[in-house]
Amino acid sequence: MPANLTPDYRAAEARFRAAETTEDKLEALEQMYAAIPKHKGTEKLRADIKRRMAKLRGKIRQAKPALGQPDAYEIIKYGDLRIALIGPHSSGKSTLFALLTSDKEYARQDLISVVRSADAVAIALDCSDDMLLDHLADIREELAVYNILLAGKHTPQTGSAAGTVSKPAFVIANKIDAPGSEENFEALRDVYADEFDILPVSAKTGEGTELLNKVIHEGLTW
């Protein structure tokens, strides 16, 4: 299918190239972004700008105060298999811990430490943060530094280097009865569907943890 692009798209699309800084090539691509027509033909266009937006909010948060390291508790089934739940500070981690475990007291643990040993990796988003993508972009990169990769149920397979532990995941998107989530969750799953499992979740009132409480107490399918 075509992608058609609008005027206006190609309007933004000359403020991107013709832009100087961070700040003003951002607000082109987001402009870009809500113009370009939304169907089949255009997925991989909007997925790519979105990535590119990902990647400049990076370099101007560089500039401010740190968003905060994120943290993680472990989630264990049955005494069998060890999930690791991490996430943002804002994400929603200790009422997700509370509901899939049944347990009100939970102690934050090493990220590292945590995902290493465990068998798989939840990772907790909050949809009404318009950071999110940043956020699992940031989490995945803290953890390549140390040898570990997040493969989605649908992460492409490749060599990897020597000592790089691979680690099953998939994404929780939280809060999505939130003000504000339902395009942030859009956002996530352009960029991130065709490779990682997304569950939308409210831990609030419940929405969507039936069949998350499912794809952990029934196990992982990696």
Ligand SMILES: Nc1nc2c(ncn2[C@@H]2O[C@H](COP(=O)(O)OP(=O)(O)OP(=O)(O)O)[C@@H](O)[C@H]2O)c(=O)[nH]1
The other form holds:
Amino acid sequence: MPANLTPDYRAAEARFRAAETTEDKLEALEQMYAAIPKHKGTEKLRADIKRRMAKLRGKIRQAKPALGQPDAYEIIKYGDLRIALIGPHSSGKSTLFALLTSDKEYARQDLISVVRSADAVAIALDCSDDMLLDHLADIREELAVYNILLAGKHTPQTGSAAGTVSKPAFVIANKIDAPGSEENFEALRDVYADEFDILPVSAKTGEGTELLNKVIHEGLTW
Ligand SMILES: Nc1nc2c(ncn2[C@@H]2O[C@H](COP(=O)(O)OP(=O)(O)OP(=O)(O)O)[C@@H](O)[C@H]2O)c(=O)[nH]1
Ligand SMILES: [Mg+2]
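What would the structure be for the form predicted together with this ligand, rather than the form predicted alone?
Below, the chain from earlier opens the complete complex, with every other chain and molecule after it.
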């Protein structure tokens, strides 16, 4: 182990050893990673910690499906249009919903039925969450199991298999106000902008919601 590790690193390492939950272990590893001086001599150690962080994130992700609880969704209604607002736990669905509409009267249904009967799907992601790319991939995979394909405005229209439904979908990149969000938003755009409309929004400050309303009102034509 490199000798020049900081007291911050050692303190975080002690927290790691004392941590009992996966979440606490991950947090301590993140603090260890942040406290390592970045130079050639610590390259191996940094790679090792990164690998351990990825492993713990995977474990947490398995415990919490990307789509959250089975009924964790909101339904936005505009006239006859129904948009299923889905996304990982705590990505801001309820906050976005409260900002977009005051209408909240629907019988609880399971998420798959809601998505299947919706005219379109809005995928809310938390831009301050470093795992947001994985969440989007997981959501698509989880829905694909039920033969539901999320099709962005620019997703190539390949004739889908019998029994498969294709749903117009767009991404709400929420919490754009939060620290660290800019970088994740850029990564999201790099990977998915050629398929999906991606709208940067803060349900907290209201930033971007004007455009979001416009897309919902006018843009759902694909
Ligand atoms: N900084 C910031 N925080 C936000 C934003 N939107 C929501 N939050 C916060 O994120 C937390 C989760 O928001 P919710 O709206 O409850 O998220 P949800 O997706 O409905 O969560 P579940 O229903 O549990 O799946 C709350 O503490 C919100 O105040 C945002 O744009 N920026
Ligand atoms: Mg909610």
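As the structure is a computational prediction, the values presented were derived from the model and not from experiment. Numbering follows the first chain given and starts at 1. Just so we're on the same page, rigid core means the largest C-alpha set that superposes within 1.5 Å between forms.
- A movement of the C-alpha atom of Thr209 falling short of 2 angstroms is seen between these two forms when the two forms are aligned on their rigid core.
- Once both forms are fitted on their core, a CA shift of 2 Å or more is seen for Tyr33 between these two forms.
- In the core-superposed comparison between these two forms, Ala54 has its Cα shifted by at least 2 Å.
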